[in-house]
Each structure stands twice: as C-alpha cells, then as structure tokens.
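The chain that follows stands alone, in the form predicted alone, written as structure tokens.
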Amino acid sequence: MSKKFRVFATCDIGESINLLRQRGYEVEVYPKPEAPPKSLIIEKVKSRIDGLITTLRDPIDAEVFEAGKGTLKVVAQIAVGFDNINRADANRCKIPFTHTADVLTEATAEFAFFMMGALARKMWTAEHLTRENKWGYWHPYLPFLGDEVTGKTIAVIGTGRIGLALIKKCTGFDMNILCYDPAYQNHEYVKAVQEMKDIRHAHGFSRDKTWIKYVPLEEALAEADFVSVHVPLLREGETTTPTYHLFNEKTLRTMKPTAYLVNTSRGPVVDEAALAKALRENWIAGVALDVYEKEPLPGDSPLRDPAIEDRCRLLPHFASAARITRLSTDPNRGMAGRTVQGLIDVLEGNYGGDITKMPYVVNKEAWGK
C-alpha cells in the first residue's frame, strides 16, 4: 500500500490488530478494559486517524463526527447493534460506520436457549441448594420442580437471522413457535419448518405433531410457554413500530403466570420497572436478561432486589461471547474478523471504491443516488 494507515481501538479485538498491523498499518489500541472517556475518542480523531474501531459502549455523535470531518474515513464497530452510532451525523459528515451482522447469529440464538432452559429447570436455584449444603434429601417434588422445554410452546418475538436461528433450535426440541414480527414476516422459512416438522413426527423423531405459525402479538404472549425477544431498538419516531417498552405493564400482564421471559436484544425494548413488578407479584414465572436500559446494569436496579433473585437471571450482555464468534480472523466467522474488513473495504478502497457495495457498511444511504 502506498499509504500508511492509522487507526484507533476503543478496547483490544485480539489477532485481528496483528493482521492490520502486517499491512502497514499504524494501530493504536486503548489499553484498559473500561471503554475509554468520550474526550480522549476525540482527541484522537483529532489527530487525523484514518479509522476508529468502536464497541457499544462508546457514543459516536456530533461531537466525533465533526472532530473527524475531511479526515476520519470510517468507524468499524465490533458489534450488530449500532444504537451507539448517530446515523444522521455520520450521514451529514459523509462517514461510513460498519457493524459485524450475521457472524453472531447462531452464538446469541444458542444462548438464548440455554438460558431459557437453564432459567425453566432451576438450575440457579439447584446449584446454590448444593453450595450451601442444603440438599440433605431426595424427593420426588421437593424443595421444587422446573419445568421442561421439550414440547412446550414458544413465542420468538422478531424473526430476523437471530430469530430464525432459535427457531431452528427450538424445531429440534419438538415445541411448537408461535412467531411475532412487526416489520417483515419469512413465510417461506416457516413453511420450511413446518415441512421438517411433518417429516420428524411422520419418521418416528416427533411423538406429537407439532407447528409453526405467524400470530398477532397478544396472541403470541398469552399462548407461549416461553417468550425470547429478537428485535432491534426502534424508539418513537423513528419507524411506525416502535420497539422500546414493547415489554410494559400491559404486554407482561398478557403472559401466562406460568411463562418464561428472555431478553438477549437489546434493554430498552423492556421496561425493567414493570418486569420487576411482574416478578415480585407472580404475573410470569421469571426472566433471564443479558442487556439492560443501562449498562452496566447500576447497583439500584430493581433487578437485583433479592426477593426476586431465584425468577430472575441476570447476565453482563455476553450472548455473543463464544470464543469463535468473538475473535476468529475470519470474518466469515467472527465479529474481530469482520469489524476489520469492514474498515480495510473502506480505507484501501474495495468494490470500486464504492461504498453501496461494501457488505458490512450500514449507513449507504448517504452515498446512494
């Protein structure tokens, strides 16, 4: 390359620093596992860097924008979510943002699962009954029972490549799938389901017939047995369906007193407030979370009120951290690989040059025609 470029890393992505490194690259990476002050992102944009990688936890507005303006070129984000990004200052300051979609997919929709069952067959609970030396019989029901997944109903709230990915799991476990979708509903991929279904009961896989449909809402949450919510946060104003709070008051109330609640989206499409007083007054059965409204979730939260402690699992945002999925080099395969991909198709130019053609830019509307 006739340029050297330099770039600056909000938190250490692992090899992949190396492979920009071995292309010339000048690549600075911050140091400490915090994410760095808002003030020192800009002062390195600041110093002419080409390319800044980023993670959720860092706000990328106006202010980086513009201390970037005529030098920074892009800004790769080590995650699929971008409500860290403000799109229309990145738009306004012509800078193209990346984000490492699908690579995460069968890694968050796996954990999902794991935590539906984990939360449904009180393995929390279990564990610290041992622990604590409690356990001093067997029985049959006693202390408690946990309820089992195979064969119970679900409802997968958002079918995007997450949402599908759990349903594919969820297929090999015999449940029914109630599926919800404000904006975009896969007919074709239910319609594949339901045939995969039809062919394990008619084989002998499946005791029971069981089905896959699409359903309103209110339906999908007063039927279910389990809810795992896969939606993007969209507020008020930004799109007529609206995500944050989808889970309220209301909506909880829906749910059956027996059913199992699962967040691994994003926080603020559940009203924390209303999930603690569903949980402290039995309207569910319990929650597993892995994002929060605020992150890290704040020492007051009434998430942690011990009285709701054996309904409630609370996880440090980590659906995604498999060490493949994290890490690989391969951006086939992993969010590292990916998130420098997307910064070298910007930087040294790949598609032409063209930035609607680059696969991991998200803001292309800015350079359409």
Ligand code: NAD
The other form holds:
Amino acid sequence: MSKKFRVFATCDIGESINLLRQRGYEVEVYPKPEAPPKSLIIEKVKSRIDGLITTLRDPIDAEVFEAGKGTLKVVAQIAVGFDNINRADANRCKIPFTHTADVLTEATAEFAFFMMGALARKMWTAEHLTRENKWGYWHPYLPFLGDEVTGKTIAVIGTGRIGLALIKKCTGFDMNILCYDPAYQNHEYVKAVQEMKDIRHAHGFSRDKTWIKYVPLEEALAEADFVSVHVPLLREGETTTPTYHLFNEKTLRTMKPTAYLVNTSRGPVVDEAALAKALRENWIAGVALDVYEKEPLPGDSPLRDPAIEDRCRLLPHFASAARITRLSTDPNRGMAGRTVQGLIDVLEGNYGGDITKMPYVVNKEAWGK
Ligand code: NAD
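For comparison with the form predicted alone, please write out the form predicted in complex with this ligand.
Entire complex below, previous chain first.
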C-alpha cells in the first residue's frame, strides 16, 4: 500500500483496530467510553483524516461533512441504523458511509424475543420477589401471574432483516404472525413460513394450525397480543412512510389492553409521553424498551415511574450487545469486523474503486447515474 491512511475512531472497537494498524494505517481511538464532543470530531476531520469510525451516538451532519469535503473519504458506522448520519449532506459532499447490516440481525431479533418473554412472564418482578425474600408460598395465582407467549399472535412492524429474523423465532413458538411494512413486503418468505407452520402442525409439533399474513397497520395493532417494532427511524421529509412517533396516543389506543409492546428499533419511533400515559391508564398491558427518545434514559423520564415498574422493562440499547456480534473481526460475523472492512473497501479502492459495488456502503445513490 503506497499511502498511509489516517483514521479517527470515536470509540474503541476492539481487535479490529489492530487489523488496520497491521495494514500500516495510523489509527487514533477516542479513549473514553462516552461519545467525544462534536467539536473534537470536526477538529479531527479538519486535520485531513481519510476515514472516520462512528457510532450511533455521534451526530454526523452538514458541519462534519463540510469539514471533510475533498479530504474525508469514508465514514464507517458500527451499527445498522444510521439516523445519526445526514444522508443528504453526505451525498452533497460526495462522502460514502458504511454500516453493519446483517451481522447483528439474529442477535437483535433474539433479544427482542427474550424481552417479550421476560416482560410477559414477569421475570424481572418475579426475581425481585425472590431476591427481596418476599417469596412466601407457592400459590395458584398469587402474588401475580404472567402471560404465555406460545400460541399467541404477534404483529411484526417492519419486515426487513430483523423483522424477518424475529418471524423465524416466533414460528418455533407457534405464534400467529401479522406483518406490517408499507415499503417492503417479502411474500416469498411469508409463504415459506406458512409452509413450515403447516408441516409443524401436520407432524403434531403444534396443536393448533397457525398462520402468517401481511395486514394494514391498524389491523395488526388491533389484533395482536404482542407488537414488536423493527423499523428504521425516518423523519418527515426523509420518506413517504415516516416512523417518527409511529407509536403515539392514537396507535397505542388501537392496541388491545392485554397487549404488550416491544421496541428494539429506535427510541423516537415511540412517543414516550404517550407511552407512559398508556401504561398508567392501562391502555396496554406492558412494554419492553431497548431504545429511547433520549439516550441514556434521563433520570426524570416518566418511564421510571414506580407505579408502572412491573409492566415496563427498560434495557440500555443492548439488543446487539453479544460478544461475537459486536466484536468479531470477521466481517461476516461481527459489527467491528464489518466496520473495518467497509472502511478498507473505500480507502483501498476494492471492487475496482466502484462505490456502487461496495456491499457495506449505504449512500450508493450519490455515485449512481
Ligand atoms: P431493514 O432496513 O432491513 O428493515 C427495516 C424495515 O422497516 C424495512 O423493510 C422498511 O421497509 C420498513 N419500514 C420503513 N418504514 C416503515 C413504516 N413506516 N412502517 C413499517 N415498516 C417500515 O433494517 P434492519 O436491519 O431490520 O434494522 C431495523 C432497525 O433496527 C435499524 O434501522 C435500527 O435502527 C434498529 N436496530 C436496533 C438495534 C439495537 O441494538 N436496539 C440493533 C439493530 C438494529
């Protein structure tokens, strides 16, 4: 390699950083666990770095892209979601950015499934009972009961990579599945899942015949026992189907009072003030959240209200936080490995230097005809 590339990483991504150093790259890693100030990112970009490794905590907008116009060659994000990166600004400055789709799909889907189970079967409340030495007896229904997941109906909102992966897991639990996605419908997949369900029933694995189908949002919300959200955060003006506050007073009221909501997508997809009200006033049975309108969750969030504690599970944006998924240096297994490979593809001109052919680049349209 003739040129020595300079890279700034806004966080440590483990052993994958060394892969870059072994290739002769000069890599500076922001040493603290929290996000660096935006001013530092801009300062680094202005110092003419070639590559910037970012997380979803870093606002990568016009200011950053302008600072790197003509010098910054790639932004490599360690996440599949990229709502912190302004795509229009990236395109205007002709700077490609990459993400880590696919490698976190199964980890995120299984976490959503586990959240659903932990919430409905009251595992957190039940463990507290044991730990606080308040478990005084075995009784048929006291002090509380949970709800089964097996055989229930789930609405999967957004049938992209993670939504479809969740559907596979729900099929193993004989759930009926309502799918909603206004922009992408995978009817082949749904047909294959139905075939699998029919085989499970024919062989006696599932007692009842179960089904899967695409339906409108209102029907999905009104019929489901569980609603799991797997959409990107898209604001007004970015798409014809925005997801910002997709869950609001109206949509939450459409859900059954016995239904549970699970959100592992992005916080602003749910209006938290409306959600807290929905829990306080029992419009829905409970919620499990991994993501929030503001992260970390503020100390004064209404979601911390002790009155709704037993029906509100709060996780720290943790759905992809599994060892191999986060840190494997293999680009086909780990987010870190895929981040680094995306960066290398652009800087070293893989795929004949054709950005539109690079698998991890998101904003290929800026190089299209
Ligand atoms: P994807 O792009 O494969 O799927 C998203 C789907 O949402 C697409 O099929 C799209 O058509 C659909 N969609 C868009 N607008 C919609 C709307 N208004 N209503 C319903 N569906 C709509 O993305 P993915 O890989 O499945 O990831 C989904 C999101 O999950 C990411 O964008 C990210 O924000 C989030 N995520 C969170 C974590 C976590 O740690 N909590 C981990 C991974 C991904």
